[in-house]
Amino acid sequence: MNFDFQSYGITRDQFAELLSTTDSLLLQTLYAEARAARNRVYGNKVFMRGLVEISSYCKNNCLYCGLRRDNGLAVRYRLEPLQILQCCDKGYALGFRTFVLQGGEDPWFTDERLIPIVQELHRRHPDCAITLSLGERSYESYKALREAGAERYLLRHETANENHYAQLHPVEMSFSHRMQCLSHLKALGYQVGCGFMVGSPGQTISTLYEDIQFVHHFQPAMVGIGPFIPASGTPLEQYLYDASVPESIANTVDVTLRLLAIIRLLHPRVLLPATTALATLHPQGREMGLQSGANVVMPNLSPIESRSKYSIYNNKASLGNEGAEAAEATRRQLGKIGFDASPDRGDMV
């Protein structure tokens, strides 16, 4: 198989056949393409964010999410703007140049308080880059906290297919809007990152195929998948992967690692993270997936005691290597399988 995807676009065969094929040479040259791609851009270097969850509450009702608006067992907290400021300023001193708030769309957070919460920010660190994942907002929103500095926002646009998205969100959502957001955001000058669930319910390799194409085709700064995990109390608590749906996708941290390679292969400056949710289904996670293309850890600044409320889904890892108190550790353990956990801001180059 030719892997230059970059120059010829992966067809729909060649993707179905890397999905689901079992030639372990194959799955071999894959990956070998895909971190040699990274490294020609990036070289060793592993990109450190500093995530802060920064609220639980939320006003959407989306069906996966254990943050719905109408889940009863999920626990709200919301962070305070000195707290925001003081889990960044601890960040710093651990040596992050980037750091991502993060939280359900709660509207108590407007503009009115957002914009000084960022400008503060900025003023502290000015370099450091400030990352905003907030949901979906208006134009007006999105162009005033541009101007406050924040420089990237991530909003994953969690399938390309517009019958799959309303399958996974109530009526008064809709995915027109979903797209309109992210363009909003590329024309505003923001680094876009955009993702999706590998495993939700409804997803097929012909949806995944679209998910792939319009990653190719809108070229976001940052590419955001990870294995869907069921959360308690929401509609789809229940869902298991039925391997006798045709093209049902069963084996998640598998086909994931096969995307991130294929996402690379596609978009070789593209910054990819190794998720949390790939960590919290294997404990080896967050290095099968740098393995497999990815160059970005996202380590979790927010207060101790907050964060197993922000519970998106069951079992999310947050402590251990996945806390930032662990930086110094993960450094190591980086170093160890042959990376650079690169101070740097790690701009899409």
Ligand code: SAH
Contents of the next structure:
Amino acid sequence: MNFDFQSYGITRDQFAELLSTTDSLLLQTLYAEARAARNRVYGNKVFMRGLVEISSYCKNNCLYCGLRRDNGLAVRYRLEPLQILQCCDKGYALGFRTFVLQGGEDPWFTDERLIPIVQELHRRHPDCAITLSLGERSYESYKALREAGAERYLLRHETANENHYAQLHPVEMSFSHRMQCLSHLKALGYQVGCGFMVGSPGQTISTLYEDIQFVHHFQPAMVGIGPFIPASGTPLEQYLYDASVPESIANTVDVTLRLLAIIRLLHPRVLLPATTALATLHPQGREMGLQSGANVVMPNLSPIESRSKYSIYNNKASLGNEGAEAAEATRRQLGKIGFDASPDRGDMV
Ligand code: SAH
Ligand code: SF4
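Take the protein just shown as the form predicted alone and give its structure as the form predicted in complex with this ligand.
Now the full complex is given, and it begins with the chain already shown.
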């Protein structure tokens, strides 16, 4: 197979073969090519982002998510503006130069409340990149936040197939609006991250092929992909993949690694996190992600007492290596496997 997907694209057949093959030599080549592609652009650097989970309230009802509005089991909290700034100060001292403020779509965080937080964060740490991941907002809101100092925005497209989108979301949420938000963010000059879960109900090799074609065409600065993990109290809590659908996704960790490698080869300059969901499902998930072409890790900077409440899915890893307190240990550990945990902001080159 010719692995230069950036120049030649990847056909549906090649894609299906890479996702389903049991040929270990082919897989080893895929991962080696992905690592080489990453190394040509970023060397052995791994960028660390400090994640602050600012609110577990959400007005939306995405079927898969533990924070969905109707989940009576969800424990809700919201960080005070001062707490958010303190988390970032702590992260700065630990060496982080990118902060990611993520949360449910919490109506409390109006522009009037959010803008001063972003401005103050930017004033305190002008050498840091501020990333937001707060869901769908208006063009005006994205614009005002950009002007306040936010430079990056993570909004996973979740799936590039409209019917699949409708299977995962309630009727009041629309694929076209999600896509419109992504194009607004791009037009406003944000470094935009899209992404999707692996193994979500209804996902097939065909829908995944649409996802990677979307990535190829959208040219995001970042792609967040991680396994779908059922969340208690959601309509999908009992979900098991449907073995009668030949194309359905069973081994989500394995498929996530293959997709990381394919995306790296398709878009070599992209920033690709080894996600917490991957680390949650496999004790070596983070390292395996990096060995498959990822080059970003996002340790958790949220106050320890709120971490278990930000329960997007069950048993989410947030301590140990997923905790930002362990930044030094993480650096050492990454060093042992040949990576250099970079103090840089880590912009896409
Ligand atoms: N509210 C914002 C950001 C928080 S959710 C938003 O929706 O964009 C961040 C991501 O978590 C989502 O984009 C989704 O892809 C992922 N996620 C939600 N539920 C999940 C689950 N059960 N398993 C794995 N990932 C999940
Ligand atoms: Fe809310 Fe995001 Fe979860 Fe959807 S995925 S319910 S928008 S937190």
